[in-house]
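One chain comes next, on its own, written out as structure tokens in the form predicted alone.
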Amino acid sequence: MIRGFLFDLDGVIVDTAKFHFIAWQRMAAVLHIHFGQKENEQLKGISREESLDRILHWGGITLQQEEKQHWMDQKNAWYLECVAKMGPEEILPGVASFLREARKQGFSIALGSASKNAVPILEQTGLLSAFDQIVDGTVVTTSKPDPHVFLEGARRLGLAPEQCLVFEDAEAGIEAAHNGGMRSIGVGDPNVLHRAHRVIQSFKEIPDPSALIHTL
């Protein structure tokens, strides 16, 4: 029986993926590396450092660790400029009501994200109190499809993996859920997220958490 929900952040709870794209594209332009939507799609669900490594690889550029840290910090500063302007309007459709209903129905709720900015984003949007546990890039260093972030979320909720349902918008995140022995809901393109147990376009499709469980 599913007793807990584990949520990715970017593209699932809030639409901050566009801010990551803006910041990475700005950095890539300075380094004269082509970076478009196709490349951005390949960064979903992975850490900041691995994202930088991929972009540098595409551009045929090798940097020392100190230089890499500079660009990670710069990219994050540009990203946070966007985050600072966020408000509740950035919450994706149906998410806030789903979280409220899940809490009413007694489900435990955790965040499982590679983002190191999860707490300020949730504070900016007024959602921090909706989560029982936050497991983010400040806690876990391995990237999805490694299941560590979700397994740690389950552990902190006091639940077994099979008692948890993961909500993800990235293929690597769906794979991470399955690697951890959990069921998954894909949020987004069914052609990309076809391995999920169910794919939705919006949380408006699933207003009742308990009813959702019975469809899996």
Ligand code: B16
The other form holds:
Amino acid sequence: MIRGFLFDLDGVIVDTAKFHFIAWQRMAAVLHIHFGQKENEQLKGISREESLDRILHWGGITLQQEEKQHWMDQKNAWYLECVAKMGPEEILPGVASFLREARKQGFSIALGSASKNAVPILEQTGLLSAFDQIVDGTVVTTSKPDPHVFLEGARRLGLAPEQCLVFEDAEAGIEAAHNGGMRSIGVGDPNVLHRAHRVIQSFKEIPDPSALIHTL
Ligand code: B16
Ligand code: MG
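Since the structure above is the form predicted alone, I would like to see how the form predicted together with the ligand looks, so please show that one next.
Whole complex next, starting from this chain.
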């Protein structure tokens, strides 16, 4: 029986993938590396450093750790310029009411994100108090598909993995959920997320959390 929900942040609660894209693209342009939407898709759910490693690899560039740190800091500064303009209007359709209903119905709710910027984003969008636990990139260093971020979320909620349902927009995140022994809902493209137990385009399709878990 599902008793808890584990939410990815980027691409599930808010569409920050577009801001990551803008920031990585600025860097790629300076380094003369091709970086398009297809490449960006492969960075969803992947940590900042691993994302940088992948982009440098695609561009055939090797950098010293110090230079890598410079680009991670610069990319994050560009990213935060976008985040600073965010407000509740950036919450994806149906998410806020799903979170409210889930709490009313007694489900436990945790965030399971690779992002180190999760708390400021939840603060800016007014959603921080909707979560019982936050597990983010400041807590967990391994990238999805490693299940640690979700296992830690389940542990903090006091639930077994099989009592948790994960919401994810990234292939790597769906894999992470399954590697941790959890069920998953893919949010987005069914062709990318075909391994998920169910795929939705939007939370507007699933207004009632209790009804949802009976469809799995
Ligand atoms: P930051 P999620 C992930 O968040 C993003 O999908 C991924 O593109 C990003 O590189 C990663 O967070 C790290 O983010 O640079 O803010 O620490 O989808 O796991 O919520
Ligand atoms: Mg995501």
